[in-house]
Structure formats: structure tokens, C-alpha cells
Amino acid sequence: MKVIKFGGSSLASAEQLTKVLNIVKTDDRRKFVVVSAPGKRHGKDTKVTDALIAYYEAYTSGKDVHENQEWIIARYQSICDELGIPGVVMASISEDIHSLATLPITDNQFLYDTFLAAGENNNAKLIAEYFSENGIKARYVHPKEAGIIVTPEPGNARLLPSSYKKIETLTHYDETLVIPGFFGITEDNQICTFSRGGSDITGSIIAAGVHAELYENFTDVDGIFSAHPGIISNPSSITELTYKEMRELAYAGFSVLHDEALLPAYRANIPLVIKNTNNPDHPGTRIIANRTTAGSPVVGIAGDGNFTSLNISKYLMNREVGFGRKVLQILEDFNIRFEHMPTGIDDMSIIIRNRYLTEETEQHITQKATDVLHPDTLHFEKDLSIIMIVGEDMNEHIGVTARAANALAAAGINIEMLSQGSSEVSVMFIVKTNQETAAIKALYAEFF
């Protein structure tokens, strides 16, 4: 059996759904279909998820929501009309969209998640009906019925390990199951979403739960490239990646696959392939536990901006027992997670994503850190980007980091910080954001 997931661009219109139908029909092993909400039909279009966010904001601020409701319903209706899907499914979708505006607002921490999940949930209903009308014996399965029981963490749900026993029972169904991605159900029966883009996570969870032979993730590109095609013209395509390599690349800006989606499939040792809905015959990029062919020292280069560094200096810091723990405790007190922590004997830098910081939070951290740590200097450095060169075979080649550093120096790019983990899967360079694009181009020219 195979699990197949389709992203929003693959489900944006009747034309795209026709391609999806043909893809599922070509392989009767594709028994589990995980779907996103309809994406953009063209550059100026609105994703259904974004429309649901606007609907939520109007509802919670007491504004009239009629226009929001009608736009979302009309979006599904247009797909049904073009595909000739019977009106019974639209009645269910319309009722569901309208019912969102009857939910309690106060003391309802799951309200936002419930609004957002409606995009995937209603699309799954529509697609199951479309399949059934066109020769595929299909069944819509709500995440509760599928057994996707999650922690009560709005916007950041995690699957409860006990869920896998229930998910495994999905193999007993005779039909092709259409399952909405992006959300699960808490033990208290509340809708709770994974982080944004979490339909990839649902697909991976289902693949692990049913012990699939393959998890196919269909999107709008021919697999994964060695660098962002918006920066590098015609970059090399990657035919095979390891899970560790993909994790590093996804973390550092490769948005083709949600980085959290790798874990369930990785633990269950299930191969994953990234394929193109618009070019399904292309082999795509296969992601596996262990490489079957020898790789280059660097298989991919990724960059991501919007980072800030908290820089702390204190003479004889290395002799002070518990100094690092105190720093991390301060961040924990403000519910802030860190990404990286390059250190020296008297210096420490904590790399944090900008979205976790506000001007007020920075002031509070500075004050508390000053009171607790008594540093010589402490300041925030903004406008930083992370550049990763990634490759599991890097440890078998001497001088990879030197080549990268020389390439950056030749391009006039200053390395603010450098870090390499013990696994030697990647080397991370931190540069100023205004040099991110130039850094990626210089490294690509060096290694490709």
C-alpha cells in the first residue's frame, strides 16, 4: 500500500483535481489519500486557508462575516460545478462553513485551529465524492475516525504515540480513504492543528501507521533541487536524499516538505518521494534512510533569513558552573526556543528566530540576563541569515568547510559565525541577510 499526499496547488481547481484523479487511478496501491485545502489558482488568487483566517478575524472582532462565508463556499462550489459533483456534498460544506460562526469565542483556545482545519476537512469531503463519482471506491475519513489523536497544543499539535494502533486499523477498509491533512483531535474532542503546512505531517503519520511501502508527496515541482531555483538558474535536481539531509535542507529553507513531516516516516523506515502533480511521470526525489548510491560531498545548499543573535560576553565565563543553564533558563522563562548556540571561552551567541522576539521581549530578556548573569556585554544582533551546505558524505571528503569559507571570502562575504555538528551532515554559516543570496550563489558555484 502507498500513502499519497496532495498539496494545495495540486487541489486548487477542477483542472488540477482531474490530474489528481488520474494519478490515483494509475496505481491501485494508492489506498490512502491525504489532502490539503485548495491553494492558489494563479498568482493573485487567495488560498482557502488564508480566506479562513480572514473569516476568523472578522468573526472574533464582531464584524459581518457573510462575505467571508460566501467567498469560501463559492470557491468549493466552483470546483463542484466544473467537475459535475452532486450538490449533496456542497450542502455539507456550506453547513460546515456557516457553523463556524456559531462557535464560542471566549475561553475557546481551539477556535482558530477549528477555522483553519475547515479548509482541509471540507476539501476531503469534496474529493472523496469526486473519486466515488469517477470510478474509485472512495471514503472520506475524519481524523477522529482515523485515530489521529493529538496533544492539546493549538497550532503545534503532536501525535500521541498510542494513536498508531488505531491508525493501523485503516488497513481493514476496502475503499480508497481520503483523509484531511493538517489537524488531529485531542482526547477532549477538540480540533487541533499541526504547524502551518502540516498536511505533510498527516501524510507521514498515516504512512507510518499503516506501514506503507511508500509515502508519495505530490506538489508542483519535479522533486528537490540542489539550491532554490529562484536564486540559482536551472539548479541541479536531486534524485536521492537521506532523511538526515532532507531534515537539514527543510530546516534551512527548502519549503517543498515540512521538516516535521520526516520524523514519523523516518522512524518507521518508510521511503518518501517528492513528485510533481503536473508532471507525474518524472521520478522526483526519493528520500530514504541510507543512500544507495555514492553522493557528492555537498548535495544541497539552503538559506533562511529572519534570525537574531543574542550575544553575551563575560571574562572567565568558562569557569562559571551553570552559566549556560542560566542563559537557557531565561529564554525558557519567556517561552523562547533557540536554534543554535555557538560558543567561545568567554563568549556565547544564542541564535533565535525573529518571530519569537518583540522589542518588549528583548528588553525584558536584557534586563533579566543582566541581573542574573552580570555579563561584561550583552546585545542583540539582527538581520542574520543561516546558510547550510548539506551532505552525508561530507565527512569522507577533506577540506569541504575550507572550500566553502574560501568561496565566501572570494565573494566578499563575511562569515559572522560558523557551526558544524558532530554528525557532519551539514556546515552552517551565519551571514548578514543582505548577503544571503550572494552567499548561496558563491557556494553553488564552488560545489556544483
The other form holds:
Protein chains: 2
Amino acid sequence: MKVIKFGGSSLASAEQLTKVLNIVKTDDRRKFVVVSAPGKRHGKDTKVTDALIAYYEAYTSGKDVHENQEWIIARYQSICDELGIPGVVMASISEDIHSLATLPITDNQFLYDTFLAAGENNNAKLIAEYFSENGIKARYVHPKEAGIIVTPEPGNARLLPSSYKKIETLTHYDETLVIPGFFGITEDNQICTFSRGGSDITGSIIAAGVHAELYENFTDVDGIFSAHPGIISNPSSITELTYKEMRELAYAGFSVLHDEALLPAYRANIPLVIKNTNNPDHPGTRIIANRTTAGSPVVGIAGDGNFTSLNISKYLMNREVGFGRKVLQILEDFNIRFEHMPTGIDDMSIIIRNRYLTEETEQHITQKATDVLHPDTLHFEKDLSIIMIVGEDMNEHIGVTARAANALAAAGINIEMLSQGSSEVSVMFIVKTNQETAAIKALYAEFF
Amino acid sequence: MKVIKFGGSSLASAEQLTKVLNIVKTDDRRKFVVVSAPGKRHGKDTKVTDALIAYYEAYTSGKDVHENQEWIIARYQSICDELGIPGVVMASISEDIHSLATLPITDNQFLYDTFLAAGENNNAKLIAEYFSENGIKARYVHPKEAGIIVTPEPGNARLLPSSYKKIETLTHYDETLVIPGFFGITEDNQICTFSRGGSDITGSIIAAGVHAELYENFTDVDGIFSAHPGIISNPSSITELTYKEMRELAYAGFSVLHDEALLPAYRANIPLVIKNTNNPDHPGTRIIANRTTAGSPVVGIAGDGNFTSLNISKYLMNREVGFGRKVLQILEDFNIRFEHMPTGIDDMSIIIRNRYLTEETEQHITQKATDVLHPDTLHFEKDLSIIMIVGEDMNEHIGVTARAANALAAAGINIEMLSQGSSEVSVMFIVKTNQETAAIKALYAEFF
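Next up, the form predicted in complex with another copy of the chain in place of the form predicted on its own?
Following is the full complex, with the preceding chain placed first.
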């Protein structure tokens, strides 16, 4: 059995859905199909999920929502029309979209998730019907029926481990199951989504739950490239990656696969392959526990912007038991996650994603930290990017850090921070965001 | 006015004390003399401080202390005899050494400090008398009289900032003041020492308190070398260092100057010079706020062993708000200071000095951390050394890290961890201790 997941661009139009149908048909082990909401058909198109956000905002701010509803319904209708899907599905979809605007506006966070989830949910109904009409015995399964029970963290749900028992029973069905991705159900029956792009997570959960032989993740690219194609023209594609390598690349900006989607597959040791709906014969990129050694010690170079560093210095900082803990406590009190904490002798930097900070929060943190820590200096440093070079074999190649630092130096790029060794499979550089592209180019030229 | 401090080897014998006398005499601005306990006269000699530790241990374990007392008294007696110092001082010293064995064994920590402090204290009496007999109007001043009031942290005292007001009044004396280093007095009148080697701290405190024009720290070397002479033969000596550079070098093993001794001088902006009692005409090493640019971006390379790393990995660690804080809280609960905390994506290493760890503590930490954090893996990694390359100009030299990493790679040294950027003036490498010497040699060859 295989679990196969299709992303939004693979499901954006009748033309794409025809490809999806053929892919599922060519291998009868593809018994579990996880689907996203319809994506963009062309560059200026709107994703259904974004249309649902606009609908939610109009509804909760008391505006007229008629136009929002009609746009979304028409979007599904046009796919149904082109594919000749009978009207009964569209009636269900239309009713579901309208019914959102009758829900009580009490807990806005769960309500928001309920609006968003409608994109995947209705697409799953549509696709199950399309499959059934075209020779695949298919059945739509709601996440509640599938047993995807999650923590009540809107926009950031996590699967309850106890869910797997129920998910395993999905293997009892004869039909090919079509399951909407991206969301689960809380124990209180609230719809609650994973973090955005979370259909990958659903696929991984189902694959782990049913002990699939393979989790196929279909996107619109021929697998994972060794660097972002928007920065490096025609980067080499990667045949095999380990879970760890993928995890680090995903963390630092490789958005092909959601960075939390690996965990269930990793823990259950399910191989994962990234493939292209538009080029299904391409082998894509396999993600597995152990791979055969590649030529280069580096398999991929990733970069991600939007980081801020909180820099604190205090003479004899390390004599104070609890100094670091107090710094982190202050951040935790503001519910801020930190990414890294490189330290000098009397200096400490805490790297934080910009999205956790506002000017107001920064002021509060500055005030609190000044009162509690009495630092010599404390300031926020903006516009930082994390660059990671990733490869399982790096540990066996002593000079990798040297080569990387050399390449950056030769390109005139200042390394704001460099950290090597805490992770076994990556070296991390922090540079100013305006040097991020140049840094990735320099590293790519060095290692590929 | 200058504050001048002499280390133990400068005060070990009559021959050395003659040099000290001449040094103090040649500059009448040398009004404050801070002294250590007598050090070793030759390789196999015992330091007075170590003899006092043995005395303390014999006394508190109920053994006969007569031999301990006599050895210490004889040590001072031989110096007095050679210098022809009148017997009244020896009577006072002898009484003081004997009186230690009459103190109540209640609070052992303060008692230990009281024993230790006797080495400096009696030497100050002896030297003040020697000066007075030889043309310097000198006066012995006990730290209590000097106003060195400290926190009640035995073996680790810190000056109370309010002390400076009293210390400033030392400028009212006409005499040259001889002050024992290494200890102060708590507000409860307990003798409490700085961390070991802390006479440097006393000198720095006096220099800051009396607003000295210069703090002269006399040792037995011609200043600071750019690397340890035990590892690099004939390393180049350093003419000028900034406080920051000295601080980082001292942290990572440059033991010429106590690494906490800089703070008072630094805050009061008092220039400091490291000079050689045996070669007083050598200019030594000046430590100041800003220096003129040197030729090499690196001024010194230091290494220090005896570090352990606690390595923790957990998938999606950084999604858990508070994970890092909890790790540090556990260490804090065991009263353990951490030195550095490099982090990967799902990995965290906490670098700790070996002296804070025992096998038992490690077991407790492992247990607690496993219970609280549910890590995927957790283990202690032993026998690590920190190597630091230090220089204020490094920030302006983009390629310094690259050169250093290259040099280490070329020498076949595996960089366990590397951290650059959190400190403005250093790059830190962590290597296995059995590669420490080779690493320092490789870096020295690269930069000098």
C-alpha cells in the first residue's frame, strides 16, 4: 500500500485532475489519496484557501459575504463542469460553503480553521466523486472518520499519538480513500488545522498509521533541488536524501515539503518520495533513513530570511548561574520561540524568527531584560538570514566548513555568525539578508 | 599614582624581594603594593598557600598540626633571616599561624578561606616591614582597613560596589601601602577569598578605587605571549591588548592574569601592564581600551581543556516553547554553570566545565532531563577543549574564520564545534582534547 498526496497546483484544474486520475490508476497500491485545496491555475489566480481567508474576514467583520461565497463555489463548479462530475457533489459543496456563514462567531481561532479547512474538505469530496465516475472505486473520508484527532492548537495542531490506532483501521476499506489534508478534529469536535501547507503532514500521518510501503508526495517539481531554482539557474536535482538532511533543508527554506511532515514518516520508517504530477515518470527525490554516499559532502544549500538577533553582552556573564535561563524565561513569558543561541564569553545572541516579534514586544523584552539581567548592552539586530549547508557525509570531510567559509570570504560576504557541530549534518551561517543570495551562489559554486 | 601587584614567584625568596624593593623604589608613584603569598623558589618547592591547605585539612580532620605550623613559620622565618628583618614581625606571623588552629570548626567554608588568606596576609606584614627597614615609608593595611568588603561567597567572593568609597580614602595616607591580595571581608567580618589566584583582583580593585594612573601587574614573564610557550617555542610577545582581548584569552587558558581581574580596571578605564619582576626594563604587555591596529588580525591563540558537552537531540525541538529554558533550569537546579549552548535544528549541545560535573551529577541530570524533556537522544561527551583565536580586528578581516578552519583541516584536526560571531573579538573552536596541542600549533603557524 502507498499513500499518495497531491498539492494544490496538482489539483487546480480539470487538466491537472486528469493527470492525478491517471497517476492513481497506474498503480493499484495507491490506496490512500490525500488532497490539498485547489491551487492557482496561473500566476495571477487566487488559491481557494486565500479566498476562504477573505471570506472569513468579510464574515467576521460583518460585511456582505455573497461575492466571496459565489467565487469559491464557482471555482469548484468550473472543475466539476469540465470533468463532467454529477451535480450532487456540487450541491454538497455549495451547501458547505454557505453554511460557514451561519457558524457562531465565538471562538475566532477555531472558526478561522474551520473556514480554511473547507478548501481541502470540499476538494476531497469532488475528487472522490471524480475517481468513482472514472473507474476507481473511491470513498471520501473526513479526518474525523479517519481518526485524525489533534491538540486544540488552532493553526498549529499536533496529532494525538493515540490516533494511530484508529487510523490503522483505514486499511479495512476496499475502496481507494480520498482524505482532505491540512486539518484534524480536536477531542471537542473542533476543526483544527496544522500549520499552513500542512497537507503534507496529513499524508505523513496516514502513511505512518497504515504502515504504508511508500509515501508519495506529488508536487509540481521533479523533486528536490540542491539549491533554490530562483537563485541558482538549473540547480542539480537530488536523487536521495536522508530524513535528517531533508529536515534541515526544509527548516532553512526548502518549502517543497512541510518541515513538520517528516516526523510521522521518519518515526515509522516509511520511505518518502517527492514527485512531479506533470512528469510522473521522473524518479523524483527519495527520502530515506540511510542513503549511499554521494559525491559531494554537501547535498543541499538552503537559505531563509526574516530572522532577528537579540544581542546581549555583560562582563563575566558566564559567572552568573542562571543568566541564560533567565534570558530564555523572559522570551518564554512573551511566548516567543528562539531558534539558536550562540554565545561568546561575555556575549549571547538569541536568534528569533521575525514573525514572533513586533516593535512593541521588542520594547517590552528590552525593558524586562534590562531590569532582570542588568546587561552592559542589549539590542535587536534585524534583517538576518540563515544559510545552511547540509549533508550527512560532512562529518567525514574535515574541510567542509573551511571550504564554505573560504567561498564566502572570497565573495566578500561577511559571516555574522557561524555555527558548526551541534548538528551532525549541517553547518549554519548567519549573514545579512541583503547578502543571502550572493552567499548561496558562492556556496553553490563551491560545492556543485 | 600607580598600583603595583607582585605574584607569588616574585615574593618567593630574599633574592626576589630585593628586586621587588628596587622596583618599588625606582618610581615614587608606586604607592599601593598588593602582594601574593610566597610562591615556589624552585620546581619542587611547596607554595605557602598549598601548605596552608594541608594545615587546614590536618586541623579539620583532628590530626596533629604542629609540623604544618612549623613548616609555614620556617618559610617566613628564612625570608626574614636572609633580609635581616627584625623579629617583631616574625612574632606576629608565628602567632597568627598558630592561632588558626584555635578557630572554631563551624562554618568550614569560611574557615578554609581564613587559612588560605593567612599566606597573603602575613606576607604583606613581612614586606611592609622590609620596605620600612630599607628606605620606603611603608604601612601594612589589612583588607578590612582598606575597605575591601565582599559578598559572603567563600572561594568566590565579589566586591560590594559600595566598597569603592572607602577604598578611595586610601589616597589620604602618606606611606606606601602594602595590602595583601586575594581576600576581603564580608559585612559579617568573615574572611572570604576571591577565586584562586585572586591577588590580581585585589590589585585591580585598589587601582579602580584610588583612580590609579596605571595598574602594574608583576609576574615572572615578559608579558603576554601570543600562544602558550609550553606549546609554541618562543612565541611572539604582545605589546598591546585591549581589555576585551585579554578577557577572552584569559578565559580560554591564558593564566598570566586572573580572568576576573580585568573588570574593575576595565570599568574604571585604568590601563594595566603585565611586567616581569626579573626583567623590569622590558616594557611588558599593556592592556588598554583601544589599541592601534596590529599587523595580524589575530593577536593571540588560547586553549583550555576539561570541558564536557551535554548533547541533546529531539525532533522538532524548536517547536517547543521553553525547551532550551527547561534544559538550563535543570542545570541551574544542580547549580551548574554552562559555558556555551550551540544549537542545530533538532540538536542542542551545552558546554560545561568538567569541574561542575561528577559521574553522580551526570546521572541525575540524565534522569531529570529524560523525564522532563523526553529527548530522542541525550549523552555527555567528554575530553573536549576550547580553542580561541582572539583579535579586535577580526571583524574587519572577512576571511579569518576560513583561514583558521583551513589550517585545522590541513592539519587533520576535526572541528567538533565552531562558533563565530557572537563575540566580536574571537572565534571559538571545540576539538577533542587529544588534538588541542596540534590545533594550537596549526593556528599559530597560520597567523604568526
